[in-house]
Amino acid sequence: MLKVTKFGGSSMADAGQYKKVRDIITADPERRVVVVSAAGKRNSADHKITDLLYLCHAHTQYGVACDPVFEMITSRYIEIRDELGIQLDLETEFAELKERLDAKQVSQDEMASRGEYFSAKLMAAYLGFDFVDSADWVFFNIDGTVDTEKSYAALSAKAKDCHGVVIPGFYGVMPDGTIRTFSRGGSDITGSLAAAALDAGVYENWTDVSGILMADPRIVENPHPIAEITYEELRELAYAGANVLHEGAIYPVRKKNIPLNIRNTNDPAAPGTMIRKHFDSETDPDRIITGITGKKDFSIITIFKRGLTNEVGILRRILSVLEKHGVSVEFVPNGMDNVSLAIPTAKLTPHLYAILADIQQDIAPDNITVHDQIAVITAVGHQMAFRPGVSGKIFAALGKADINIRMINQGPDEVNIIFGVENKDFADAIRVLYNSFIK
């Protein structure tokens, strides 16, 4: 079975973190396809290497020299090829950039992408592998999605023959041949792409922490990790607000049913995180809520007006005013007479007046009231819906530690319970729902 494995910057931070790489790659042979970020923090002072490459080509397009910042990013691989012993020529390489960056021939996304691309030329070197240039596979369409098909029979036909392959993440090329990135974070794409290609096993997102956690370390108290999720899972916490993969490496290791595993690299023998499709059985069938995680600073605009149900067409009324301001809704809670709009107060506050007056024009609502300062929290588990009494639970545990509930919002699937409270109980209710769920 192939293995895809995928480093984060903190994995490739040193030559300390190199090592460890290395024992997780050579523990098992199935592991012969890596992915790498650009070297990110060695500690909280320090920088990650994609912010430096960012800063100079900002210096050089306003005619400030970047020599210092430059000389900060060479000098972190040359310690780090030097320290590890590796024969590799990053002077020359480093030179030539430089030369054309001076000239204002290199674009922000190419500069970027070089945290990724001298990674990888390490690491490939430092574990024997074959270095696959992600320019040479990974291509974007001219709307700057990726063209799967041309992509992964490129990388099918470049992997076929080697034992192993090191591939920087972050980076394809556009049809013209220039370097595009991926958003922030772009490395996780590269790897599930690369697991979808070869129709891998498994794609192990190997990073620092052992897994997903069932809620933020900085609200709860060492948390209990998810052993299993599955994909819907994972994306409702992360569209809810939890800090997970990038949400466009879920789809490409989804659709071919792929399993992802999230691992520590400074921990390896910890299992991680398991997220599939569906699972067979359940590793806890005690756990009824999978996660909790939320958002502070929203707003929510309830309209009332009696007979609003009955009233066809009136929901896409409503929300035509939002679109026609780009403002787009997170949440939308009704009831019969009532329809109530969470949306994030940022992006709310400069269209809000002129939003009301259109809602009041085009709608005639017999009251519109406007609540801020509400933090909407998420729970989320596929077996809630199997489970009588949940909501109930929910409801009566922020009852009794004093949380008043402002919105409440469940699907038919039952995968997720949505409630709205203050602010300033934001942390409270986390802790509370945590409490009242996990043993």
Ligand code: ASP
Second form
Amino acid sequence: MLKVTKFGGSSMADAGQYKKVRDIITADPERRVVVVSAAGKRNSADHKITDLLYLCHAHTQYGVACDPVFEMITSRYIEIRDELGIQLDLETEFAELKERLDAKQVSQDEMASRGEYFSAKLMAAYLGFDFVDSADWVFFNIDGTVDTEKSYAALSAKAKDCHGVVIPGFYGVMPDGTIRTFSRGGSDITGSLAAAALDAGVYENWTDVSGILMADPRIVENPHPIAEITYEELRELAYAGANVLHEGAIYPVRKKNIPLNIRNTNDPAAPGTMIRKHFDSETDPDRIITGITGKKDFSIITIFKRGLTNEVGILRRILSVLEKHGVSVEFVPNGMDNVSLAIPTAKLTPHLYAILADIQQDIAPDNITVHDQIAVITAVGHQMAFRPGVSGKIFAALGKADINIRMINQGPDEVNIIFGVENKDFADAIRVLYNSFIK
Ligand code: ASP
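Given the form predicted alone above, what does the protein look like in the form predicted in complex with the ligand?
Now the complete complex, all chains and molecules, led by this one.
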């Protein structure tokens, strides 16, 4: 079985981290494909190389010398090389890059991509693997999507006879040969594409946390990591605020049914989180909730009109007012004579009065109210489906803790239960839920 591994910025931050990566790779001969990020922060006061590259490029665009920033970038890589005793001429390549940069011949994307490029060059030399440039296999279409067929064929051909390869994440080429990057955090996508291209048995995404946690550690003390999660559940969790992977990284592996394992470079013995399409056997049938997450600062517009539910087309008319103002609605709970629209306050505020005026005119409601400071909490778990009593248990626990529920929303597929509380109760509600479901 082939394992494609991807190491994020913190795993590439210094020589000590490179050693950990090498130990992980040599511990398992199936780990033959390594995708790397640019060097990340070594501590909280440090800079990510990618940020410095953007900064350096911006300087030159305004005709301001970027030498000190460029020096910070080169010295990070040279330090790693020298500390590890790697034989590799980086100086010549850096000098060439600087010359082209000063001549304004380097695009912003190409500049940003060099962080991954130099990481991969160094890691390849350190591991004794072949370097495969992503400019030679990640092919973008003109619209910015990836031509997967062409890219997969190119990588398979390149990796076929290698005993091990290191690939820079984050970038590829446009049809005209210029370098283009993914959005920030996009090395996750490169790893996923490589896993799909090579029909890997697993895509290991090595980070600095021991998997996806069941709740935000800033709210719940020492939350358990999630051992297993489906792609669908992960989407729900990520949508509602839990941020672990680049969203674009899920599609390539999911399409090929390749499991994705989130692992911790600083704790390689921990099994991390396994993400799959579905699980045949549940590791823990008592674990009803997979994860809990949420977002603060929603506004809820409630429109009251007698007989609203019997009025054909009224929901469409309400939603077209929002559409007209370019505001998307996240939840639409409703009652007999009212309907509510939950919208992030920051998106609603610039359009609020115009929207209220249009609703007044088009719908002629009996009353409209707007409540701010609402937090939306999502409990995710595919095992909640068709299991009676889960919402009862959630609401009983919140009631006992004196937390008032302002909104309830549950989809018929029951992968999640969503409810709104006041911003001030956000953290308490998450803690109450965690403690009542997760032992
Ligand atoms: N280095 C890039 C970033 O900082 C891409 C990545 O690390 O995934 O966004």
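Positions refer to the first chain, counted from 1. Here the rigid core means the biggest group of C-alpha atoms that line up within 1.5 Å when the two forms are laid on top of each other. All of these numbers come straight from a predicted model, not from anything done at the bench.
Asker: Is it true that residue 306 shifts between these two forms by 2 Å or more at the Cα, once the core is aligned?
Answerer: It does shift by 2 Å or more.
Asker: State yes or no: after fitting on the rigid core, is the Cα displacement of residue 264 between these two forms at least 2 Å?
Answerer: No; residue 264 is a residue whose C-alpha shifts by less than 2 Å between these two forms when the cores are overlaid.
Asker: Once the core is aligned, please say if the CA of residue 338 is shifted by at least 2 angstroms between these two forms.
Answerer: Yes, shifts by 2 Å or more.
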